[in-house]
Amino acid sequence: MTQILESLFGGLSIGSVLLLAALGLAIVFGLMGVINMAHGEFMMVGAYTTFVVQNALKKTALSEIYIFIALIAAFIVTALLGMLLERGVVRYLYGRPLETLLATWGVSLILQQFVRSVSWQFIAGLAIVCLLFLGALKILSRRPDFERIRGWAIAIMLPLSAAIALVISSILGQTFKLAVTKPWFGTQGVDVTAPKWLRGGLPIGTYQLPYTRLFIIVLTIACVVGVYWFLNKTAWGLRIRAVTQNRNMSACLGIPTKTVDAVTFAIGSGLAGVAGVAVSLLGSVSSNTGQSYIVDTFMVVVVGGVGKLIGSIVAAGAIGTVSYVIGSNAVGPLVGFSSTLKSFFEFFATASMAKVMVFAMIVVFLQFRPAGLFPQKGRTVDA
């Protein structure tokens, strides 16, 4: 019974993390049909933001409540990053799912390499590039023939700005040595230490429910309630639901669909950052953290039904629980009456093999319900 309780609670906590990540993905995918392969990297950025906030507040009076400050910071950082991605890349690829998938996958690789190599020298070079390039475009935009020469201006100013930034950042690196050139995070993982009040666990018989996992479950419930309230009780939530159901009609009624897209992408990315805070409490954080969750998160969205909040909740709980129960071999003792069944479940009693079995079950499930547990209902013009 203790092992079953441990497996169910562990699965519920894993499902909570999946649900946190899937909330943002479900909103973005349901509204815009965009498969954002960088969503896992937004979780990674949220986890690294938690690490930075922890170190910044370590010797202050706020050290015991840094996790709440990290939640706000992670949401803001990843929301701004998501809005930048939507404005700079995704907006020009709507209606082209393959190009969007490849572009966001490229962004995910860039973000992974960014956290491995980011340093003061890198930041200085990036700032100089942005300052020179955007400043030059701003000055040239005053010309009456700017639209005619815009392509040439970008083609000339971008490599020129990059070359100047490379020279200046190299000079800074040689001048200040390791103080500038040493990466902030590097390729190794970093650890986030939970506050004292989140250490230990709640004893139930011979088993302890870890406070960190209880905190993640409570955080997930709060986010679900917040998303439900936002979508159903606010003006922007009404606009998002309207655009999700019928984009063309919403535009005809005066709803700014492009602004709705940007806001939705920002909220979805911010929720991924919050999920990253939860992930940082479960283990070491590295540049590959997001890749461990992105596939499972997509499975939650697909199984639950695109754009359905209740579907994501049920699917996340089911996938997380089944994965943990099978991976921890909690099923084996229950089917001990059959040596064949016991050997079968023991074969899948690892995290990787449990994931293989869950994916196989999902494939079979989608053969019977390809639209997920809670399919979209009603007529949509864009479908």
Contents of the next structure:
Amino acid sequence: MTQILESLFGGLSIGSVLLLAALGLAIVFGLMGVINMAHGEFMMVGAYTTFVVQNALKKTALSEIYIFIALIAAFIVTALLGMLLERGVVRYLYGRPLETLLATWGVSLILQQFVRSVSWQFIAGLAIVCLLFLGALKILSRRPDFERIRGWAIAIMLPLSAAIALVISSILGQTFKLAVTKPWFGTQGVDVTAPKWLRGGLPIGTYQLPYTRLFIIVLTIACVVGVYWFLNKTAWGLRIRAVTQNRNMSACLGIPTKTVDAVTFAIGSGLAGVAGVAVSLLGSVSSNTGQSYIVDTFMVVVVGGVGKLIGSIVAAGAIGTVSYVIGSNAVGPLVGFSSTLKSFFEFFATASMAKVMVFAMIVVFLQFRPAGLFPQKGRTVDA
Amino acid sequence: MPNGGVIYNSLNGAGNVAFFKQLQGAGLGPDKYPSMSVSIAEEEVKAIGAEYLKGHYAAWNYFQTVDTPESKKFVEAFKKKYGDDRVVNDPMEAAYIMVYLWKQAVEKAGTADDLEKVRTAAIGQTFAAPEGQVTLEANHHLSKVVRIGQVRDDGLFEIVYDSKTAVKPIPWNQFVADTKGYACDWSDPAKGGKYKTT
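Given the form predicted alone, state the structure of the form predicted together with the partner chain.
Now the full complex is given, and it begins with the chain already shown.
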């Protein structure tokens, strides 16, 4: 009995982490068709936001419920970041999946290095570059012959503002020393400690269900319900569904498709931030955090079927359960009659080998159902 | 699951964070299942969170809490350069020792360019390290002080065992059949890594 309960809970908890991580991608990749390689880094940003919120509230009365504030903060921060990415990069690349893939991968590398090296000095330098460069372009754009000198203006202004920023930030570094040059987070991971009431677990016999896992399951359910409610019951949800089904027709009917794109992308990214808060309770928070989830999230969305949220939900549950059952060697005792089979399952009974097996199964599965569990039907497929 | 026991933790890197978080979540506390880690030092404790590690053990040659004048000086100088909230740990101390041993070897050899000369001169060098007196032995391993520490509330280690003097390096475990009878001698390139003594 406990064995079954344990397997069920294990599968559910792995599945819920997968689903939470994949939910944002199910919207960005599934509904919008944008391959966002920076999705994992949005999770990382969410995890770092948790760290910042935790430290800000450490000595205050809110320290025990910081996790809820972190959820909201992470959603807002990553949603804004997502909107920035959509407005700044992705919107120029719609309909070009390969370029989008490369560009967002580049963004993911930038974000990784950013959290490693960000310091006050770094921020000051960055702000000065942006201010000088964009300000200069703004002023120059008033000239009537701006279009003609545009290339020259950028070629001169960019190195110039970079040089000025470099000088100012090195002066800052020399005057204030450690106070400004010290990285905020550094290359080492940072510690996110769950609040007291989330540590420990619910004892069931000799086994204990960790509260953090239960919390993540509840959070995942809340997020799924929230996303369904948003997509099906609100005006913006209706617009998003309309645009994903037929962009041109929606535009003709007066739906601001560009705003809808930005909002959709922001919500998908915001969900990544929420997932980041959840995974910060389970594992390490470092610049590599996102990397360990990005493959899994794509796997869930692809297996589930691009374009259908329900697909991602079922896929996450199935992949979670299968990984847990293989990883914990629950099949081993059942095939005790054959020693070959038994040693076969024992070989795969570690977290990393279980993943190998799950990948192999997914490859086979996609051979038979290339469109995933819940393929899109009808004319909307090509839209 | 046995009722109580020591967990020998050889995990390295970020996996440790997940390990200790889940260990506590599953109710396997250090009172009943203390863990002995070989790559958890002060810096790692900070990254995992002392709340999760309190009461667990680690084996190192040096801890920030080692109470010698050299150690105090080392910690003070480090904090002055990199900030008060930073901690030092064994690998940092090892790197610090290395540079000084090399310097002494170069001074003895009288040259930094003749590598063979420096290599020979390095043997027998001693240095008053933060952990205590260390000596570079003939096989190019260091004899070092051995310590076991237990994680405190503040994320530093309470030293619960101290060999006091440096322990001679014996590369490869002589109590395990796989490596019994093997030795390692970096002063001879052919004998580096692993070679059979008998």
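Numbering follows the first chain given and starts at 1. By rigid core we mean the largest C-alpha set that fits within 1.5 Å across both forms. Only a predicted model underlies this, so the values are computations on that prediction, with no experimental measurement involved.
**Q** Once the core is aligned, please say if the CA of Leu282 is shifted by at least 2 angstroms between these two forms.
**A** No, the C-alpha moves less than 2 Å.
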